[in-house]
Amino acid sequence: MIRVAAVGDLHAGVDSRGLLRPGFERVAERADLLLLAGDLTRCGDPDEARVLTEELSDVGLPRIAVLGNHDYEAGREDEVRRILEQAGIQVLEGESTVLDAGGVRVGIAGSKGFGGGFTGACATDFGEPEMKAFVRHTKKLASHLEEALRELDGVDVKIALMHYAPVEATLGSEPLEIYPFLGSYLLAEAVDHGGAHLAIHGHAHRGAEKGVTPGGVPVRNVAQPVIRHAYYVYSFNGKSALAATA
């Protein structure tokens, strides 16, 4: 059995020092790795990223992350990524990594993802250059996520880690009007075609925890305002998600 701790939307600020650390004090006793589903900072300020790394410095677990829209706000996302990686937090964008968790090979493919909406009410790359650019950005990131998942063929468990939502079900009580800015069905297609066993995301603060892709892959929204805990732990036996604990 492997145990995956996951959380998104920590939104660390320069005033968060000493506030996040207590919630992660015992995570190494409960999990084999920690996944961070984007929006790690409030505004993408490198000083916010430094605070986050300080707060997670004693976790004692492999830490894998993707960035979220907040982490891009200051236009210094490359610097934010560098700070995280220098502190031992691996950041993925269209990339994958493989970890050994108690003899189980766990592969994680990650991408921020992007918006566009869901089947029956989605944007298309038609018309103005701005609309084309919006949708094509999602297509590119979804394609890279699928490729990263396919690279993991042969591992025991494959996890897709992203910030934006791949399905509507985990958007919960978010206003319908903003669904196109919360995720895209293209991400679910990447998850299904890439053969993932679990998809993790954040971003939708008023969402719901559980969903499933059209291909039957469990989806979990681990935005902290949704799970209302420092993290959730998902336990696997073989390739099936068995349970979640706070």
Second form
Amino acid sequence: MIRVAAVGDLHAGVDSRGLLRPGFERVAERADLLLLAGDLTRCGDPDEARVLTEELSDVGLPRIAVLGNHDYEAGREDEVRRILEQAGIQVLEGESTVLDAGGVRVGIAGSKGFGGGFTGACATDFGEPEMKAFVRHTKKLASHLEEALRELDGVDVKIALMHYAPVEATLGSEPLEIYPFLGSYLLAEAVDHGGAHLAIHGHAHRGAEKGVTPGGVPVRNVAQPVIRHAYYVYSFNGKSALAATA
Amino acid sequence: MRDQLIHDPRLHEQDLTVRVEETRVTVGGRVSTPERQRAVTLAAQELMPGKEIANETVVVAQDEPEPGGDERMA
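Other form of same protein, the form predicted in complex with the partner chain, not the form predicted alone:
Below: every chain and molecule of the assembly, starting with the one above.
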């Protein structure tokens, strides 16, 4: 059994000191690892990142994160990443990591992801350079996510961690007009082709928790305003995860 | 006004709703701290001077999930 705690959109500010920690006091009793699905800070200010690391220090379990769009706002995302990693929070962008929890090997591949929209209503790599750049950015990140997932072949449980949404279903009551800025079907293709058992994302505050990719992979939107808790826990019965999707 | 509110450096709360009427501005949604709830009123007053501000936001504590509430995936 492996238990995965996950939350996104913590949006730590310099005034968050002492406010986040109480929500994670028992997380190590309830989970084997903690996934953070981006927007860890309000504006990507390094001081905000430091507050987050203080709040999540000593939680007693491995912490793995992707950054979100808010973490890029100040243009200091490299510094934010460095602060998180110095505090022991592993940050993934087109990368993967493997943890061993009680004999179960769980692999996590992560990417911020990006927008573009969903099948039938998506941006295309055509026209102005700005539009091409927008779509190509998503294509690049989705491609890297798929590669990172494929690197995990052989683990017992494979999880895709993103900030942007891979499917429409978890966008819930977000306005239809902003769907292209909330996620992309290209991320779902990466999840499916990479053989993930679970896809986790945040970003859509007015979204819904549960969805599924076209290939049948469960998708969970763990944006804190959606789950309305400090985190949620998803458990896998170890090696059966691979067997169930074989 | 909503865009200006959610990007106010004192707030940066994404989950606000704003309704502007002739003499009154109603702000709803969720905020994470009492300080940010108070800041909603201040920021709204600055954005809409002279209007009555009805701050209907709710402070939502992010508690840990109930024990045994895990979702079993496979």
